[in-house]
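Listed next as structure tokens is one chain, alone, in the form predicted alone.
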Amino acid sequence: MATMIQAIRMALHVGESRLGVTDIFGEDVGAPLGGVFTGTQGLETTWNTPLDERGIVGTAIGLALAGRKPVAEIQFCDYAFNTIDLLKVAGNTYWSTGGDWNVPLVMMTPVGAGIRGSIYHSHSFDAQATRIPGWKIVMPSTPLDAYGLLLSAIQDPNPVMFLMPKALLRVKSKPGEDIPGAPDDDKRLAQMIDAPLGDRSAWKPEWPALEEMYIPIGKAKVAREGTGVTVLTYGRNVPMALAAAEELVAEGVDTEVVDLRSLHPYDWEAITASVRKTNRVLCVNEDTEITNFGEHLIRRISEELFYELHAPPKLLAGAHIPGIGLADNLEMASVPQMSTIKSAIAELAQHEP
């Protein structure tokens, strides 16, 4: 059973060994650290950059235009906001050159709360990302999805943002969701690919015989079938929504949880099918509630599926505050929790048409 960060590392290994990835770089991405979350330990094409997010994005664009295949990391998404103009360049190049040039790069960055990161290490980037045309945007909620989505991102000719929910990076895969080719013994896998503490100068990973597995970008997954309320969510909120749904069974509420996985393009067909089945919809994410990606989904659902609804669509999102507090109670009050998701689902279920 792999953790999400191990799945990401294994996907990057497949990328550099078979899929043409030439450069994996960012702050502390190279030796000896291998990334602040250990996502790049033992890889062959990693190198460290200065503490300069604009330089990282600009370099990735240049490498991609020069025919290389880079994977760049912004150490925390909180520091990606000062790169917006460059991200727009990466996204509009194919359009502005009439299809003559594209920018095939992957930008990885950890997002969201859940690790007591306080004001500078807890932001979300999903709503901002969806405002930059030309990018594909994915966020996994399981190790297997992280592996398959990252391989698809590497293969895609477009620029792709791979948003990593940092609170899930150490969560292990469930039985039956093992990474293809990796051992199902988590201790054995750790011995093979996790760097030891202390001196790593002589250490080399023992990569398993990994198999390629691609999850199409733009394809959602129904994480739980249900008939009473639809929850549209992604990333860290998926396991919380599933836990809330299981608790609500005793109260007679049957919840369908749709894991979007891709924010652009998103799976409108899956959303439509679920809303038509349940007639009630809740959008859940951590980004601040004003100009939230969930608001876009609610707007489109209201316009195109209005007569399918038995209750007003509902949004549960992060509070519109400048940052996330360090104290537990402040952080938990700032973004959705399992208890608040449960309450929102129950409220929708009780609404009379």
The other form holds:
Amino acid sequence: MATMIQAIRMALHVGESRLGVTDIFGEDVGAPLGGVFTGTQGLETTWNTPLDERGIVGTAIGLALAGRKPVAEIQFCDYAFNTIDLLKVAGNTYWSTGGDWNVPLVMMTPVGAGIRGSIYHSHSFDAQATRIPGWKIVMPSTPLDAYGLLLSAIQDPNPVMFLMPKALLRVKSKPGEDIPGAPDDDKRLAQMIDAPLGDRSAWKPEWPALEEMYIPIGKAKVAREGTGVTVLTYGRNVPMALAAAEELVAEGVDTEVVDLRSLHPYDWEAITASVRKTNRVLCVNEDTEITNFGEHLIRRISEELFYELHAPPKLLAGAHIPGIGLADNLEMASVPQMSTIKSAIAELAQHEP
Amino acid sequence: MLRSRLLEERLITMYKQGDGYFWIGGPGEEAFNVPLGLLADKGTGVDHDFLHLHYRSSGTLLALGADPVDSLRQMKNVASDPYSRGRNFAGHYSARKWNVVPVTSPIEIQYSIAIGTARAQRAGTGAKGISIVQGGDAGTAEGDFATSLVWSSRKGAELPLLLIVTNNRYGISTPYAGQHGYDQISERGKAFGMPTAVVDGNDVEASWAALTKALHYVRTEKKPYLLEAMVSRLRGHSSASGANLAKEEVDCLERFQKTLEDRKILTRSAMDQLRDEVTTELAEASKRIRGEAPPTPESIHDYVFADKNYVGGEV
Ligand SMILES: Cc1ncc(C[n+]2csc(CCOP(=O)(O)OP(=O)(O)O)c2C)c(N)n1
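Starting from the form predicted alone shown above, please give the structure in the form predicted together with its partner chain.
After this comes the whole thing, all chains and molecules, with the earlier chain placed first.
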């Protein structure tokens, strides 16, 4: 059972050994550290950059234009905000040149709260990311989805942003959701691919015989089927919504949890099917609530599925405050928690038209 | 040089006659930009030079072999504009067949992007080409310029990158001294251990020699070089400031024509005749393209996502 960060590392290994990835780079991405979350340990094509996010994104664009296949990391999405005009260029180059240059790059960056990261290690990026046309945006909630989405991102001829829910990076996969080709035994997997503590100059990973597995960009997954209320969510809030749904069984509420996985393009078909079935919808994410991606979904649902709805669609998102404070109470009051998701679902289920 | 100058003059006329919405370009930079286009190794991919140009680069494009009528098409924003299909301003070139990376409006970002193409050509990769990046003097105040100095000069990881600053001594209106505390931009390269040079960009022979030297260094050493060319801004910043002739500036074309005449290489009347011919040619072309179709409203949705990896060699 792999963790999400191990799954990411294994996908990058498949990427560089079979899918043409030429450069995996960012701050502290190369040896000796292999990434602040260990995502790039033991890989062949990693290198360390200067501490300069604009340089990282610019280099990724340039490498892509030169026909290479770069995977760039921004160490925390909190530090990607000064690159937004370059992200816009990555997203608009194919369009503004009328199809002359496509920009095949992957940018990965850890996002969100849940690790007591205080003001500058808790930002979300989904609202910003979905405001940059020309990018595909994905965000996994399980190790297997991380593996399959990252392989698809690597193969895509467009810029793809791979948002890594920080709080889930060390969570292990559930039974039946193993990375194809990786050993089931987590101790064995760790021995094979986790760098040892201390001096690792002589260490080399022993990669399992991994099989390729692609999760198409643009396809959601029904993480839990239900008939009473639809929860549209992604990343860290998926396991929370699933836990809330389990607790609500006792109260007679049957929740459907749709894990969007791709924020752009997003799976409107899956959303429509679920809303038609449950007639009640809750959007959950951690980004600040004003001009939030969930608001977009609610706007479209209201316009196109209005007569399917038995209750006003609801958004549960991060508070619109300047930051996420460090103390437990502050962080928990700032972004959705299992308990707040649970009460929001219950409220929707009980709503009488 | 003459063709490039006349092209810019035609573009300005088109703008003034309502055949375009905005003009920005390079009258005054021909003596430097034309040699650059002639000396660059043009082609596709890492074995040729990547050009990350400024919005004053028509001289370089024409020297590479671009059809001046295509520039008129971009000015007129017709669907047949090969650089942007009616989407972008004049002077915003893009030509993958010659590694001309798209010119974009945000000042200085080409200096961050050029690191990537140069990285793909660094020593040890076997790539034969180098990367060339060019921008104005005011823009070097942006962080991207510092980015390119830092990234290209790391010991053992140097990049084959020719950094060019075309210094016309102005931003839009802010004069040089209002932005920089050093006399020459090129001085900044010294702190990064790279060779630097300043050249009179109004002198075509000096520009040719300076570019030859700089290109030779970058090609053979696979290391960065910072070249600053002092140039004129003959028509002001852009159409936003009127695009009128700045009489106080040195005109490199005048100067070169005089040299050609003095050295008896070309007669004044031959040059005048060429001027008349090209002027008529471009005037006629600009009338002709008035009849070319504008982009359709539906075309806004074209080319949002690529279906194939064209830059990776798929066709
Ligand atoms: C990032 C950014 N800021 C501001 C502008 C507006 N702008 C366009 S050109 C220009 C001046 C550029 O001066 P310089 O770099 O010296 O180039 P020049 O036009 O003189 O060749 C400014 C401020 C812009 N395009 N991009």
